[in-house]
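A lone chain, given as structure tokens: the form predicted on its own.
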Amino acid sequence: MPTPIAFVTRLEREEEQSWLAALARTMPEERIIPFRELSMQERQEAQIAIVANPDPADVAALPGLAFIHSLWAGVERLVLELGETAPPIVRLVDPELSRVMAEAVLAWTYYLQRDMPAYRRSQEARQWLPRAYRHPADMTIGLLGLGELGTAAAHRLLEAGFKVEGWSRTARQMTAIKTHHGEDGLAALLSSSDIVVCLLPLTSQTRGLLNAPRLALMPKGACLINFARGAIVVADDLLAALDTEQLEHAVLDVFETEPLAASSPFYAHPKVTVLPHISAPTTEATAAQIVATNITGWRKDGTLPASIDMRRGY
């Protein structure tokens, strides 16, 4: 019988059984466990333990993990709380969460592109004030950050018109669009674009990244998409830039705290849209069909699958 899968969370109760339920799906064969159903043997057996938010000192207690896999695609939550002496970390890569962020990122382009927001204010006001139409091949979208999700985003992106351009840490090539890397390549991507889009992890290169003098780069009416962490962008700057209409519009799908405030300001700003960090969720199906190939292919003869590099952060 295979050692116990231990399943560590502090999700809510409902959603950690239907996770649970998702997973005994694709790994009948399994004995998946939450944490504090798991015995003392069990707890020192354990070599795999499948994550969503864990306490650390639970993850602590399980002494024999091999790797750690998350159901998140997002990990610096697990960098920062469970340190380098952790054991490897699988993050989530899920086609279908690309998809679905893709889709997001085209659906409030398409929102800012269309002018959407200064539409909703004219309807406030009860007037008739129709807008000149910007085709997208006339726009520039930039997107930070290359990877499965930045990809997915700037493929539907060109599919749409628009002209994409994209940011990372090291150099990349990408067919049909322009990259850029380092701080001049920043500067230079910030510069060029009609509205930029944040797909970065975050660690603590991009902290903070998105401040006052990066925000002043961008062109005077720009727009600026965050759907990466809160934290990537000074909010007072950010704030700041809009009330001096250096940029026209925000759509923040993330926040340094979560659920946002009920004092944020962002939620009465006439220029920010604020969405409560719906813009990619994971699927359970597909999630626990990957999670379940990559400890499968570990059962079957002891190869890893791809972690982290904790030094990074992702």
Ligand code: NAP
The other form holds:
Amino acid sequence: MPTPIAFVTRLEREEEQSWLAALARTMPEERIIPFRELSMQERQEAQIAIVANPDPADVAALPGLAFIHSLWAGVERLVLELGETAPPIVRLVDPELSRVMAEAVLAWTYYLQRDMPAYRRSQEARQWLPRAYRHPADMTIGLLGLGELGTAAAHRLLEAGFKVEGWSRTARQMTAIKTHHGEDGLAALLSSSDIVVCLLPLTSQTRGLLNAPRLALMPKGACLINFARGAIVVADDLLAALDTEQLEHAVLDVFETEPLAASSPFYAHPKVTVLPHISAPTTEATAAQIVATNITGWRKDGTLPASIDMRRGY
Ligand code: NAP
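Return one more block: the form predicted in complex with the named molecule, after the form predicted on its own shown previously.
Below is the entire complex, every chain and molecule, led by the chain shown above.
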């Protein structure tokens, strides 16, 4: 009988039960047990932990882990809380999640391209104010991050007729997409983008990346979409760039502290759209299937699924 899989989360009970049921459907041969229900012996024996917002102390109480499988794609908090000595961390890489994120990027790009925030303001002021149509082929969308999510978004935007540029840590070649890397590459991308979409992981390198000097590189009237992590953008610098009309609008799905406090100036700002971290929710059924495939593969021949580089931070 295989050793039990520890399920370590700080999710609400209902959500925890729903995940347990989805995981049990995809791995009927496994015993997946919430951390609190594991005996001391089972804690010693567990070789795999499936985690979602786990308490780091619970993970530390499982000394025999070969790897930790996250149910989420973004693992910045895990990396920070577990530290470099943690067992390998496998994050969720799910084509369905990439599709949902690419759909969100296209939807909110259209929102900005078709000037929906400005038409909303016109309506509230009872003004009849047509604006010039901007053809997608005349607009450049700059993607910060060309990983799983950035690449899917890039292709969706290209299909919709936009010009696409992208920035990554290492140099990348992509058909029909102008790619950049390094500090000069970032400056080039920011200065040529009508809309910048952030899909970077939060690391020591990307924290505070979009600050006043970098936002000032964007063309006057450009827009920002942040679907990655709040701390990549310096909030006060973004508000200042919107107030001086350097930037036209920001669509923000992520914030340094979530839920965003009711007192936040973002809520009432006419040039900000606040979303409650919904751009790409995890789809339980597909995610559970991917976790099952990774675990079954490891049980069969010891193949460890691709894991996070803890020093790189993603
Ligand atoms: P990924 O596959 O690891 O890709 C990360 C990309 O960012 C890569 O292209 C990487 O460059 C680039 N990058 C990392 N550090 C960089 C740096 N210092 N300078 C320039 N480029 C850098 O990650 P992913 O799956 O696309 O996910 C990205 C992030 O999206 C997650 O970390 C998470 O924070 C966020 N997310 C948000 C939601 C939501 O609902 N809002 C949902 C899921 C995920 P290389 O290609 O050179 O490695």
